[in-house]
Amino acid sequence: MAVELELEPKMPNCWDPATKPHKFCPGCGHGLVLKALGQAIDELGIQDRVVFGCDIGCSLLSWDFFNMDTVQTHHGRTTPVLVGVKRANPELIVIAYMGDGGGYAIGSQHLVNAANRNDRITAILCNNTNYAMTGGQMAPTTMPGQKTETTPYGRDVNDQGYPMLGPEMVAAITHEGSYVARGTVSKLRTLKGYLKKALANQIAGRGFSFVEALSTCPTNWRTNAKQTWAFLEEQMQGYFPVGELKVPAELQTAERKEE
């Protein structure tokens, strides 16, 4: 006679591939980011600790890609809407994700705000040079004689000013245990590695912890797969240069035990 086992059952790992796949263009670097970050969560184990929160853009269609509590939020508000669920909840692991829109230009007063505060949560903003959802218009980050649906001729720093070099800007007025960097989706291990970074500092509680990615976007730059790829190399990471900006010295300490 066949004896029934009964086993607990197996939370699913946050991010699935097999049965999620994404809701961006062809090409967005929005889902690099996504599953580095999801790979991030599952190897960190946290997956039931974690409120997701994300902005309005493309970084919207995110809402329900991960297999965990999400929210989505007005545009600009995600960093303070997660800041609320952490201080409502300090156990709880606060991701709030966004586009280079929601952190560098209508939601610059809370991201700075946030991050002068010391505030123990986890911002990932997606850099692609555009406002991507609505056409493809200038951006904070649309880099000196960028071509956009409202620069036909090129950025000219002299009218619109020179783009945003937001971990910059948070690493200068972050305070001691805070975490900032600035990663690619073409170089997708590394930059899952800083994620990992910003999600343990703040498990750790230790400060603010914020991680630009350089992203891809063919569709509104109106380049092939060669094409995008050199824009984002050779011109993108020309002029965001990236890599670590500021790391606490626990977490230094911590990688070098591990090495």
Contents of the next structure:
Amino acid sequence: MAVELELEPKMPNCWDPATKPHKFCPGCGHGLVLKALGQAIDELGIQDRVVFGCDIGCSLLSWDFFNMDTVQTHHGRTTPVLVGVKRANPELIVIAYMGDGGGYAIGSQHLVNAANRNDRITAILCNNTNYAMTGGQMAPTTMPGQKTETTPYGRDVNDQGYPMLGPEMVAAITHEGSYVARGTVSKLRTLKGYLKKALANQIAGRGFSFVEALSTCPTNWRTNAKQTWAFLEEQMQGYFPVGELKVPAELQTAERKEE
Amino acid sequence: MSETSAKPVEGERRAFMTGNEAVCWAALAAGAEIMYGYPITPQNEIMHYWTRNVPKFGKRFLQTEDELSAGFTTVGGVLAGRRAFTATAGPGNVLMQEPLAMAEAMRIPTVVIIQQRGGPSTATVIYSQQEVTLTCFGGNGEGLRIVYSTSSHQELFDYTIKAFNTAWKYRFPTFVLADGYQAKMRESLTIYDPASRGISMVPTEPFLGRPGKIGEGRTAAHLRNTYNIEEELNAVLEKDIADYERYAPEIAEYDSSAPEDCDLLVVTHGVVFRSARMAVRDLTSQGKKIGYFRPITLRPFPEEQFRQAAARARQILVAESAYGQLLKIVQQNLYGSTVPIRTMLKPGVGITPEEITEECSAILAGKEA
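Having seen the form predicted on its own, can you show the form predicted together with its partner chain?
Every chain and every other molecule in the complex is listed next, the one we just looked at coming first.
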């Protein structure tokens, strides 16, 4: 007897069902990060006030992902475009969504300076340890020894340096009022909590809010499901510690009250 | 944004100021709301005067980390629906081509003031006309831009106001192209409230963050500059190019004065036009049959009017402070014409009326200098 499935998959309300299933590869973590983000936006009830900006790289595939105002920008330039929007209309809640190449390499000057200026924006960076859209080259976040198209014998830290610790850098240079965290798609509820705080912090007008999300890229890692999850949970989470690096006092107080 | 009711300029008044100051007062008079900028000589004083006026008139300013950011934040400000602008020069203009290519691709009405300095590279901080090609055709695109080349402080004021209206009316990135001489020297001009001259400002509107609930009265905006296939891109470009060509005749501006039997037509733009006009007046008073043509818009170029003027001339002299950047545009617009073109190309240096007079006299006497 055939079983008819009556339940549609549950999507966040701010997603656009017309553009689903999404365009990311099977096993890609972007969809999970954007699910957590969508849930956080739903819970805060801010869909109508959000301007979502996406970078170049795989993140650009999110240009029609949400039923929210969206602008797709250039490689590394999502942060300044969204800073420009926020400075021109502070009523809006702006989200700059980028990959590790966009945030830590070609657009690093924008991340550093927006963080130091304490721009009231929320930047979300998806770390999958490689340039995935262009075919799997080394990224600032590529793990020591990891093979990529431009490190075919593995990343040699003496020659190519160590993986960039983005949240640690942002936490070190930001000032009072900023929120910095690193989450992972292997702990989605925690990641959603970080993203929600990063948005709440912007809404409260406190300061720069930054969340790095550890993500997966089985296509370029050339891994099966088991290997993908092992690389994320063992190698990546071993090098990139998951947790909150900077939480404004008011955000901690609000959290306690909620509990 | 601007809660302060006082108008920056009431009615009109005579002023004696630098070109950079004239640009700032024009932006204020035009109701510009936010400037994003990065320091580079010779445009710095636009920011200096703007920041001094920010609290007085409820304006905003952001000093960015570089010109990439200045251009992209300006794009963001325009997307939020503000009359937003930036200013740059030389190597800054090079960096700014990336954000302005995005503005060109997405029909974002940015306004940028360019005060040309010497090039290539760092070169001089003083003067040139070497950013014509870059400003008209920079970026990985087709040059769907509007470029006003000014020659005086009055024009800097007039065309900075006009640039905001042109940009927002036609939705193409719009430039005011001047130079370090115009930026730094002081001269007299009349500054005015556009309303006092019957000039109304084209209203702005947000591309992102429009009021209202999504699904009830408005849909979500999805703005992009990336396409999946060649035909998809081509369809967008065909439409933008058709728009540009349709609007070009009403945007194009020029100034020309030439006798019917014109022995020599002097073609210049920007501040060099002032020398050319003086030389032409001088030689005309000596009985010479000489005239001038000056494109005010370098993009779109006043093609028809120029071809008509050239058709009545026995020969043409192109004079510019660059090695053939205006010349290339002139040659392209004269395709098919056999009128001889003489040149006076002096990259990176100014050209005096006396030098043009001397060159013209030699050409008219049948012996080139």
